[in-house]
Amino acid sequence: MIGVLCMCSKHLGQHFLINPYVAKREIEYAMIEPDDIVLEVGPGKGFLTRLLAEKAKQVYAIELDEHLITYLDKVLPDNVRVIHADAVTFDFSKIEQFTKVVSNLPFQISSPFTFKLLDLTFKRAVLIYQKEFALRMIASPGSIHYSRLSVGVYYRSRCKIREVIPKSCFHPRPLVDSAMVELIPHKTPPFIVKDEQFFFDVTRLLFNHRRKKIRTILSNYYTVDVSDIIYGDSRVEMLSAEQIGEVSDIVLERLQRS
């Protein structure tokens, strides 16, 4: 076991979950059923994977570290398929449609993988992140944690922090605590925008210049007149997702008329 624990690669952001009680609660929150197809990203030494395989019909485990692939293939049961790939760039259409996502995510892919996940179809996800990242996911306008991530998560899903996980539950021990997050996709978004991609593009633009006023950012980027734009004197960190949606709709309408 010690030899396996030492397989971790710090440059891949690997911190293996070693507390069985946390792993079991993670699976309980995911409500794994016998017909579920589960996606796990970053299985590490297969600690969580084995428990998932006991409950689910099929587990797809995406692992980037080639040093772990051979080991995992030897120790995991037949209903686990280990895939050597980068989850951020992997084409998920190449595997069966998964119903649940349960993972202790490598820290360095938290943001890109979460944005990718929010565009995919699934019933429920239970993911372990760094605590600060998890706080960004549920942050409200005016909070120091409020970000583009907060807006994207709110628009796509119901998000809840289930519990904070201390550093001692991982090997090697990370510098910060983690948090277990539950994501349940909305059947329909909490509000409607004219063009979702344009809404997300405007959201990214505004948060990339979050210290500037809305009007200034938009006038520097778009060719249409935004001198009277709604919330023009505000900064994006004070706007709700719905208000950002209003701004994006107005800008899009003016661009289409120009």
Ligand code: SAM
The other form holds:
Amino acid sequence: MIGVLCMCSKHLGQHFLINPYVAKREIEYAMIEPDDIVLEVGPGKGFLTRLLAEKAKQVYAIELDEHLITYLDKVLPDNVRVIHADAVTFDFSKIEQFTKVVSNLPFQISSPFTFKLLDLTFKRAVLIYQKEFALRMIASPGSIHYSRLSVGVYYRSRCKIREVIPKSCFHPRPLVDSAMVELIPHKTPPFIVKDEQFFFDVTRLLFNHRRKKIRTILSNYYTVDVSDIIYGDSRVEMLSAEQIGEVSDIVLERLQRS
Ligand code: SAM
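Moving from the form predicted on its own to the form predicted together with ligand SAM:
Shown next: the complete complex, the earlier chain at its head.
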């Protein structure tokens, strides 16, 4: 078992947290209560999982690496259920409704897992990401980090970087620093759009062509007239989420009328 535990797969983003103070603060930011049901993605060797289990009612730990599953099952307490699965494709309706999400995420699933998480219900998430990714999550229009992710995160949640975590806190050491991010889902979105899915589709389309003008992108893609579209001469990187919402509502209205 020691042999298994010493192996680290780069492909699975296995940079294990080795700093107990960082782990302790991550759990503090998550404000775990005795009745909380916690989801942890990628428990690894169970460093964070043990601390979570001490505070929460139940922990669901989703781990992709089958070599770690038997070990985790042996060493973790009874209120942890280890599930061998890919967190990106896992059907979360198969487990109890969780209230908190705490994870040192494998970097290669940061984007798909975060978009998936934004569609789920929970009270608070505290997640460790690569710093660059965290900057994209909180970026504003005009910033080089502003992206489809920034818009989705802003629409769904209050997001803040709690702290930057140096590479030295992990083993093996990653190439870049990380950041601990807190996400608290909005009860209601910060603005209203006519159709959320359409808004997300338009956001994706515009950021796929971030250097082109809004009017050009929309006219190449949709069959309705957008020659007079609001913010038509702008590029998406300068538009706030609210302004993208205005654009998507107008296009949708025209499509519905056509
Ligand atoms: N939580 C541990 C810690 O903080 O030391 C390990 C974190 S390590 C950055 C990421 C973990 O996620 C690894 O154990 C890796 O095997 C697991 N993992 C990678 N891809 C995964 C996926 N798609 N679904 C679930 N777990 C995954």
